[in-house]
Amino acid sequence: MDLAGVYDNPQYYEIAFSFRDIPAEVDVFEECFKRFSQIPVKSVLELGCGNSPHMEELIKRGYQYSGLDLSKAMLEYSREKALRIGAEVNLIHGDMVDFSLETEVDFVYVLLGSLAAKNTSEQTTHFDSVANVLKKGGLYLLDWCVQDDPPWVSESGGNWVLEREGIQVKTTVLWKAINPVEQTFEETLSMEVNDHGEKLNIVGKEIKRAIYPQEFLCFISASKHFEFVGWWNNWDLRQPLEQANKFDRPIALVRRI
């Protein structure tokens, strides 16, 4: 089983995690750029874009967007949303570990932890990747991508309810080790709708592979075309995580040399 049933449901998806301040975090990123940016930000890409919650609100101060995904799903759902507002966005159907664009880009981010490498090899190439897109002096910002424990050590995982226009999602993050000398593990996602009286379980499983901090300093520090610029808890460019108890939605940062 894979997360293809999940992402064949946008709208779901959408309500699932719709517990983000997405105006907040835009000025987080205009923060980012202001402050670590060496180059002017107009053009902008999210990997593993899936509804492209971000769209709208980065069309609405003047950048250009671009996202990649693998559902096909999700990128229609997306361009549908573009259409609704009048905008002109490059939707890409294609893989974040291995990919191309036909013009560079001044920012790119991943988001919620979707980095989809299973390997250090399949890292090594994802990060290949945004180097050939990103322009030298952008930023790459990954959102809860690096871990301060194995998610598995965490039987409970999490859960959460949201509703919008009446229809009701139950969200589930469960995770299982896989391998841990691999640093692999099994996350479970799963969604119980309640869409005006129709009922929907969606279940969907994925093998990730975790990155902890000093593994990912080391990885950016021998990378030819990276630098580390900093990182911090809960989007919060006050919080160092080396001030952090816990980690909670920490974004890591790191410019193309």
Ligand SMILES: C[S@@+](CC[C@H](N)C(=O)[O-])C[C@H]1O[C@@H](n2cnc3c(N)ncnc32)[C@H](O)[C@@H]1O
Second form
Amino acid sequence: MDLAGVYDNPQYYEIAFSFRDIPAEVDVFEECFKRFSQIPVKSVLELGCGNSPHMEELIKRGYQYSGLDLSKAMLEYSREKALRIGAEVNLIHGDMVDFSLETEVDFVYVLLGSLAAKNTSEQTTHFDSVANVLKKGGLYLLDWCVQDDPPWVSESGGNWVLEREGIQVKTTVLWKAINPVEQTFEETLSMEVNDHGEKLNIVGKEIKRAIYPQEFLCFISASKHFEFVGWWNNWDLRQPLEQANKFDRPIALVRRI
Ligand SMILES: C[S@@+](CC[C@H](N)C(=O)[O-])C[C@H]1O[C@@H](n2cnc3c(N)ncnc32)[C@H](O)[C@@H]1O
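In place of the form predicted alone, output the structure of the form predicted together with the named molecule.
Time for the whole complex; same chain goes first.
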């Protein structure tokens, strides 16, 4: 089983992950552009864009949006969203582990730990692909892609309930170790949905690979395409990750050289 079941239900996925303050997160993008980008930013690419939660806000602020995803259902959902707001966007069906684009972009981002590389060689092809589509001097922002402890040790998982327009979604996340040497673990995501009385239980499982901070730094410093810029806890540029007791949605920023 993979997470397809979850990603085949973009409307419920969107409710489940609607705890984010999207305008505030786009403010953080823009603060990064101002402080750290060496090129002006007009075009952005979201990897594993799914339902493209930041698309509308980015378009409102004048950016050209591209999103890449493996799930056709998610891409269709984003396409309809763009149509509703009359925006022209570029939604691409592809695998972030190894991809290419026709034109380069000024900024790339991946959210909620969606970096899909399951081993070092996939991580290498992923970063090579990003290097091929990102202009020199441009930034790549990774949200929650670097771990402090193995998730299965520090967390037992968690659950939360969110509701929108009469649809309630209870989301549960669980982690289980698969192989400590390969740093792989299984993530189970369940959504218990109550859609105006109709009840559904949607479950997906995915193998993920943890990346630890010093390993990330080594990987980036060995790369001929990227340099490390910084990392911060909780999407707050006043909280360098070095000062964090516990990672909570850390963002890491690298720049194309
Ligand atoms: C956790 S969701 C994130 C969606 C959205 N970016 C957000 O912030 O809510 C992960 C997304 O990554 C996509 N995905 C998973 N593996 C992928 C891969 N190898 N290449 C491209 N997209 C992938 C899934 O289809 C899903 O839409």
